[in-house]
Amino acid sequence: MTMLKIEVCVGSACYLLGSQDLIEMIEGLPEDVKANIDLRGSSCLKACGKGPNVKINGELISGVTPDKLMEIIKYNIQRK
């Protein structure tokens, strides 16, 4: 099974815009869901004015909220 690779920007701008909330949401997911996620931090995803930024399987997504990230995770895990 392919892991869902999620990189959350933890640079200053994204941190101030809520990237920590995204990490906490992922860490709070059930273990069976987290088992399919490769979570990593990134120092900067080069889109500071649009954060918080996340790369999911290499695709940059900006302005991510915990709810939006949850929808993306559910969509990608259901596609497997």
Second form
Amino acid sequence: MTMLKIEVCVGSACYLLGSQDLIEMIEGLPEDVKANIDLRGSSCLKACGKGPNVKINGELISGVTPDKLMEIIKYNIQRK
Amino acid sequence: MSQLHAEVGIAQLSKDGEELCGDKVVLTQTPKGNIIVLSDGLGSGVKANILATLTTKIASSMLQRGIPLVDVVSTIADTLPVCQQRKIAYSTLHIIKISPAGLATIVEFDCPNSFLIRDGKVIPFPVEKKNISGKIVGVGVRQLRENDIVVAVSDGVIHAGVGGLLKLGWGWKGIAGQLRQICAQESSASYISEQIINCCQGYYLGLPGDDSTVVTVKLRKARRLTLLTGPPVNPADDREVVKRFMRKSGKKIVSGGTTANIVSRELGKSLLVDLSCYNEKIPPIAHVKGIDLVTEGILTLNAVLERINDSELVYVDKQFDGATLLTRMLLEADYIEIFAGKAVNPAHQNPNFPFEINIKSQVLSKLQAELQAKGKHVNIEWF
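Same protein, different condition: the form predicted alone was shown, now please give the form predicted in complex with its partner chain.
Expanding to the full complex; the earlier chain stays at the top.
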């Protein structure tokens, strides 16, 4: 089964815009959901003005909130 | 000969009932080495503190300008105010000068003999008595080696416990014995000074009968650190800057996400963000092979400024965020070079961001001043 690869930008701008909330949200997910997620940090996803930025399976998504990220995770995991 | 660093540790006790210590220590750094001046002012409290402060300031300022010792001692003798009760102008003078190659010059005027600790043995630092402007002054010059330790104390330490716990006080030999024990283990200059002053406090039964000061100077290889923060204003310089950074000896720190990406790209080594090491204010650290620490930039550097004078936060609490790790490494280094890139991240101009995010130059200048006040040699190079 392929893992959902999530890269969260933790550069200065994204961090100030709340990227740590995204990491905490993912870390707080139930273990069976987390088992399908490969969570990584990124030092800069080169879209600083539009943060927090996240790459989902290599695709850049900007202005991500914890709710939006949760939707993405649910959608991707259910689809599997 | 490789450059030696004189690590200095100072510990003091004020006479019981006095707020101010009548002993004063001034540490000055010059390109020709470190100058440490210890003075014990007559009496105690404010008057002694003023006398000692005057003496140390005059001596260190003159020595810093390369004025000969004879003139320094005679100026001090002629300038000190005269005590109304005793009709004498008086304060002791103890100078320790250490060149970058480890050549030590010691000057002792009316103060206890300095201690020299080498290979576990404690001996009086050899001095010759000289008549300088009518004063008998001890002057000694000796080439020091790595791990040699020189300790200077004021007479309050020598007399600890006199007439109380010890008939004649702790004495020079008593302190030498204690130093032998403490220095048998690998100890920092501050630890040695603290240990001696703790014993002194004990012999005085917690009520010091005199101002007491211990100054420890330990010679060791200089610890170097280079901090690379911010990308160069001209991206064409990236390669050269990273090359120069990697050629530096000692510890290497990269602070800044984009900077870390540049280093990773130029070295061809992967950058791995460590999500186990962050808190709400300080972003996670990262790892690049060959770099000792990789942190985020401006938020971490601002947090370093908050931590640099808070030893409890830096050492006691079990904190492992990027700012704490960076602060520890800066505090352990003697020679710090900062390579600072001038490139501005337009995204940081967001008016909702904290004010500090836009003024890296100020953060780095403040950091330089704080580190220099701690006796470190700090150089910032902008590119």
